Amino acid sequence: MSPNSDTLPGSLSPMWYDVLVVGGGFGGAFAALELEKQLDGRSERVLLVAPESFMLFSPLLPEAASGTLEPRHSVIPLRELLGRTDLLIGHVTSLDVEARKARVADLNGGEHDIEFGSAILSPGSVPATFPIPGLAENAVGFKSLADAIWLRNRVLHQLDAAEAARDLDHRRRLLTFTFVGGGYAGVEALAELESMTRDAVKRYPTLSIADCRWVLVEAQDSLLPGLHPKLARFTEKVLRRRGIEVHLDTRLESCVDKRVELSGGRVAPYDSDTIVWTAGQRPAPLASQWGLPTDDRGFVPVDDHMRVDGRSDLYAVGDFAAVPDPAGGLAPNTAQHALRQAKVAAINVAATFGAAEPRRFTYRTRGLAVTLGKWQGTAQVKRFTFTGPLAWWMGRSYHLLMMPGIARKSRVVSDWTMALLFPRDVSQLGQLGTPSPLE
């Protein structure tokens, strides 16, 4: 039964759920999936509130942007993933953790009052930005499927525009792509899109890959924080060998009117029509609104059972939570950690109903993998490091292992196989989903 299924949009008819799950990403979706497993055959009711009807499988986002993967195959419909969880697509507009009440705005503008016994919070994160002149007006992020499709269209559009341009300065501006942030998202997105451009530019008689300028700006002295230094150096070497400019210990100081100015004075100011901001994430700014404790970075501290401030009815996971790492410090905010945190939180919620035994979060990072375009990658498994085609294959294999559902795995494998056997698909997707105007 759906919340307020017998009422009109805008009416308030409180509904009771034993468990409220907020967020449809790795944390929320896998928490609901584990609850279905633990509460199978029981009467407890679970509601998942998410802003979209699908879970984005974020590790595959760079490949979706580059055309290696069909964009639809990088998402998993929540109604396909969850068979016994009630879904409400919308946003939590208020949450009273003491009264155990929430208000949700749905897609129709209607409001729903929800009462719950326990809650698992995983509303995700947003880009961490700074007051850099021109940033908000001229840069784009790389976090959602819409971002990936837009960026793919953008790169291909710039090639078309450059082919038609006769002014060399204008052409240079069109074909200059700047990525700010040398973490996993920035490096993979840049590497995959540069690889796509190498394939696409062959179809343009007056262009070559040498006409394109790719710039990666990183404030730290190394790429890919958390990865073995050997692999970070290898990644930098691979990117430089492909003609990509890598500027470490460098910050974006301004991009007013898409005129990029970097710190240090080593790079002269230049024009870049495409600026992508991938310099980190911060928790969704909801904790203070909901009266939850936060650390100095805005994350909600939890214990090793995923409980907020020692409460037995409130849990936080994923990018929203500061989770103790068994190895010391805090667990990284990665998909592999969010997935395991979600399962621990769900099991501990089920334990309050007598359906499971309480569990601590004991997961340690098994490894990290970065894809750098066709046949290139880096991977770290415990103390072992891998580079090149083997690392590329290992990274893909791990992502496939994490993805739920045989059907979805099969579609992804099919895309990868087609990409190996045939030239890359370089069609733009800008018109999809947009009706043509009547003339």
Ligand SMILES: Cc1cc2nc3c(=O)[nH]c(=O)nc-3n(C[C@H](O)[C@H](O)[C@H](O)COP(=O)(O)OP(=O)(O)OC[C@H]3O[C@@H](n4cnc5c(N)ncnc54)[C@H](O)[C@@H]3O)c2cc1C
Given for the second form:
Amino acid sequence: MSPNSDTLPGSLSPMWYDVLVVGGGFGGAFAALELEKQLDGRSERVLLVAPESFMLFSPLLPEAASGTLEPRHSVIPLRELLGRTDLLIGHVTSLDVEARKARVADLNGGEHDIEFGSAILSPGSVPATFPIPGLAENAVGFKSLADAIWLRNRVLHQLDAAEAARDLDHRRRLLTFTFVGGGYAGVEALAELESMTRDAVKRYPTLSIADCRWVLVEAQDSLLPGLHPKLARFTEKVLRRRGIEVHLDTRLESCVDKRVELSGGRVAPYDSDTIVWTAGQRPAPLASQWGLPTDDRGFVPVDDHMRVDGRSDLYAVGDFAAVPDPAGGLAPNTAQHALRQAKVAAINVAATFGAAEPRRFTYRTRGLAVTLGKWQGTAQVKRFTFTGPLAWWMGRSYHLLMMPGIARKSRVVSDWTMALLFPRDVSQLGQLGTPSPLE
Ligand SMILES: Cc1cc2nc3c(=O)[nH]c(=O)nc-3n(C[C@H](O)[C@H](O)[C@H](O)COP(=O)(O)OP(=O)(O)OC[C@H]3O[C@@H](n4cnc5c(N)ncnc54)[C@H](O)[C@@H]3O)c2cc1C
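For comparison with the form predicted on its own, please write out the form predicted together with the ligand.
Then the entire complex follows, led off by the chain already shown.
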């Protein structure tokens, strides 16, 4: 270890680490947590680098957007979760896996050179976009906590603006919400926000839910790829019953000036003030910069020990990696898989120190659950399918089980209980993050 002489005394002074973990999401945070368990009482040092000081529990993001859950409760502070791991909040800007060196840009714009023995990489994914006219300027994603908070405030802002609008066309444009991409994120976000709007609109004397237009556009012939077709059809039926337009086999062709044009000619072009792009993710575009191998979709291939190129000092997990699924093919990019892969990678790193036995990734998908707003959901557990309130409850219970820490679990349960007992909080806090200037 070579201590840095010009740094303040504190946890980050040695810039040599036995293990570097990149990313503080499901893969990174759970890898660090497992390393703490495996290396308990030993001297190996672990550094986790993440751009935010919290882990986003993304399965709860749609509920954070709809206000069923306090947004702060959908994150887990990394400093609360991890006890003996050093944290550096910033981005890994370069990585040399041969020299085992990384450079990190911190929040002050400063740079840190890190040398490491082994690395576990989990920088996740970014929204997969296409060069559709108007998309970059007019659409937003649904991936971060900021996206969820923005979208909630946006919907409530649109209701207030529509209530005050005098022109009917203007009002229609304000109240039209288009979601492009009928996967889990798109369906859950739309369903939760529409459900919130149903509650909120009752407080507006001149508005009704019929004034709102919700449109879901999906390029494939079914919603929710990967889910049992029966459940995908059930989901479609529930959404349509609520008056949501579902356009399958349809693509967004243009949204210049927020005028939406869809393929197929079945839907006349229309104005939509809010357009949300939820049409899939692609791995964080870092692999080529870091000289890592990739498959044709940009994922870093790993073996069943999570090793990159069979190396025992380099591991990749989560949405960044192409992981062999024990059932055949590749494991899906989900939180439940990322956290199990992270544990396997951490155990295998610990094994290189003689602290554990090497392990293979053998996890098979147990099930999937989709919440569709209050009391509505679909769930699949192995070959059994569930719909309605039971599925909604099962989805919630599963997410709660996945969440680490009794304090966080309790906060979430308390939010859910309050949401069942009392009307939804529909305060619009769009000014958050913009402090008032002093006169
Ligand atoms: C809205 C939504 C809902 C979802 N719902 C579910 C669900 O119900 N069930 C389920 O199983 N899965 C769900 N998922 C998928 C799940 O969130 C992902 O599969 C999972 O988060 C993948 O974990 P990860 O660690 O690979 O990536 P992430 O959790 O995204 O973490 C990656 C982290 O790496 C950081 N990072 C990126 N670049 C760098 C860098 N250069 N240096 C340092 N850090 C970096 C990122 O900022 C991020 O914090 C959902 C996803 C979304 C967006």
